[in-house]
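Only one chain comes next, encoded as structure tokens, the form predicted on its own.
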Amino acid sequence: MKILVAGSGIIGVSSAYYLAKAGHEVTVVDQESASALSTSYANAGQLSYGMSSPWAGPGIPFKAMKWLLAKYAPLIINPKLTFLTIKFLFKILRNCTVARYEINKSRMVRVSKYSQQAITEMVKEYDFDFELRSHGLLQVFRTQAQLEASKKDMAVLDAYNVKYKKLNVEGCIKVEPALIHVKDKILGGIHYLEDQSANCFLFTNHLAQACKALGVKFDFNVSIQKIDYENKSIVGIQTDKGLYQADRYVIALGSESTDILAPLGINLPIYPVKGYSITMPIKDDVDAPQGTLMDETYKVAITRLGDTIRIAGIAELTGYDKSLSKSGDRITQFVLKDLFPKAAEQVEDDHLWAGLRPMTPDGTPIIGKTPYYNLFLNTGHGTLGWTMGLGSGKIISSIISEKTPEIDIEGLDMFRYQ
């Protein structure tokens, strides 16, 4: 079949790769000039299989209120609240129950674990250099309250067979030796043993080359204007470069998926949560992180990528505004200097980057069929697009190829919201 994939981030390229391997004729279109130039460009670099969890959970509303008042707040909400933001916050609140958290996490873990297997397969098949490190992820706690709350998290981890170790301060330093300089600031942590870190931008572009070797065509600088349909069938996608037609269509446009699909009566609860990152060269390896560290207090990740350190985090609710605020620079640099004060060289402000994470209120991506028989979705991965990318691509390829997916896909498609 001829298949058109809209979007060439990690989700779109993964979809194209597995569809091409299944024997389909695939074309990818994207408004950017190359693959992975939007949300996949400078994300945190985490492959968080063990930490795949929805943002909405028990106790989050109370925590969010405290975060808003914090000096280095992990959550920033534009005081000029729009209807879009209010609606998203309300849907988040509805998912902040124990029952919904467990359902949502189980769905996310399914996709993440599947992606973990796919990454392993990919490394065996291709000699990609994408700065992969299998050092695990260290979640660091600064307060006794965080240590106590982690007991509930560990019960969930046990339920999903996630491999981890609970660590005291000395254990944290053993995992990340550079923390010896700030051992008085931490009380302990959890080490997720199977989590990894890698450069999503590099990987996506390597995978795009593998796609081309399989016959996939990439058309860049193409802006989608509207989707044409008759009854319950898509007949083409209008762009500024003309009409694209195929037998099947995959929308993998992240936060932009909602506006493209709304005229079709498909209303996705995806909100563009802005996140920041800054990438800095390492000053001295002995004082730098060796894997990925998540600061539980500030919700900021510090990741080793080759000879650089990437600091990423913050959830800014300000609609589709991608402008850089001083808060992003101030918070990310504070956390790095607070935990790894001797790790990185100083850089200019132009190293700061912001991207829009396509968040769903339940944290789970939207993968699968739509009311239109030849239109499929692979979007809404939030902060875990890199973690879930390959697994999501394999799932959508199986569905389109009318093969039974290798994992349970219950609750992954858009119909869970109806």
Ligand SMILES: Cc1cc2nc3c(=O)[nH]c(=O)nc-3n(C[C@H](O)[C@H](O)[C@H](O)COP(=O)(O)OP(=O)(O)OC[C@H]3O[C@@H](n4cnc5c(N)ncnc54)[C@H](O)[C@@H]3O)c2cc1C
The other form holds:
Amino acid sequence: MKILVAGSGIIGVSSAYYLAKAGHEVTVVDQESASALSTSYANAGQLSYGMSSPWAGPGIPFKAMKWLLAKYAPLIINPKLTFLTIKFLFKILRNCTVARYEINKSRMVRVSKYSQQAITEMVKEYDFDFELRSHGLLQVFRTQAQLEASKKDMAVLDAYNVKYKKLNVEGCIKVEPALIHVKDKILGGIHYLEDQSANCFLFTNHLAQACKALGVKFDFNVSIQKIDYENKSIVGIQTDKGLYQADRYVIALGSESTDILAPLGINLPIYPVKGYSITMPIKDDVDAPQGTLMDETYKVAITRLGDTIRIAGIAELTGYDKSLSKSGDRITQFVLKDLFPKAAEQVEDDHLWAGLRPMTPDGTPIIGKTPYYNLFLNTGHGTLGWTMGLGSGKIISSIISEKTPEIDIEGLDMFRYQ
Ligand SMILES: Cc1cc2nc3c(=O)[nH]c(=O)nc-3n(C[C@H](O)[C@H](O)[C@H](O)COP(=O)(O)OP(=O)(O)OC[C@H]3O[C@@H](n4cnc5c(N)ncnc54)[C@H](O)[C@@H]3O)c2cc1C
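Having seen the form predicted on its own, the form predicted together with this ligand:
Every chain and every other molecule in the complex is listed next, the one we just looked at coming first.
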């Protein structure tokens, strides 16, 4: 079949790859000049299979109030509240119950574990250099309250067979020796043994090359404007370079998926949650992180990527605005200096970046069919699109190829919102 994939981020490219492997004739279109130049460009690089959890959970509304008032706040809400933001906050709130959290987490873990297998297969098949590190992920606690709360998390981890170790300060230093310099600031941590870190931009571009070898055509600098439909069938996608037609269409436009689909009566609850990262060259290897960490206090990730360190975090609710605010720079720099004071070289053009996470209120991506028989969705991966990317590509390829997916896909498609 002829398949058009809209979007060339990690989700679009992994969809294209598995569709081409299944024998389809695939074209990918994207408004950028290459793959992974939008949200997949400079994310935190964490492959957090073990830490895959929705943001919305019990206790979050109370924590969010505290975060809003904190000096280095992980959550920023534009005071000029729009209807879009209010609607999203309300939907998040509805997902903060124990029952919803468990359902949402189980769906996310299913996709993440499937992606973990897919990455392992990929590493065996190709020799992509994408700065992969299998050092686990260290979640660092600074307060007694965090240590207490982590006991509840551990029960959940046990339930999902996640391999982890609870660590005291010495244990944390064994995993990340440079923490010795700040040992008085931390109280312990959880080491997610199977989590990894790697460069999503590099990987997506290697995978795009592998796609090309399988015959996938990439049309860049093409802006999608409108989807044409008749009854319950898509007849083409209008772009600034003309009409694209195919037998099947996959929408993998990340945060931009919603506006394109709304005229079709498909209203996805995806909100563009802005996050920031800064990438800095390493000054001295022994003082730098060896893998990836999550500072639980500031919700900031610190990841070793090749000869650089990437510090990423913040959830800013300010609609589709991608501008770089000073708070992004301030918080990421503060956390790096606080935990790894000697690690990075301060350079003038430190690479500050902002991206829009395509967040659903339940944290789970939207993968599967639509009311239009030839239109499919692979979007809404929020905070974990890199982690869940390959599994999501495999699932959509199975669905379109009318093969039974290898994992249970209950609750992944858009119909869960009805
Ligand atoms: C600060 C930050 C840190 C993160 N850290 C992690 C992490 O550590 N681990 C993790 O798993 N995830 C992380 N994420 C989330 C992850 O980056 C995203 O979930 C993922 O990149 C989404 O991929 P995507 O392909 O859906 O979207 P995108 O990468 O945004 O791709 C969508 C594509 O659609 C194209 N497009 C949009 N509109 C149009 C149009 N009209 N016409 C043509 N093309 C169009 C865009 O150009 C873009 O290339 C992080 C995100 C942020 C912001």
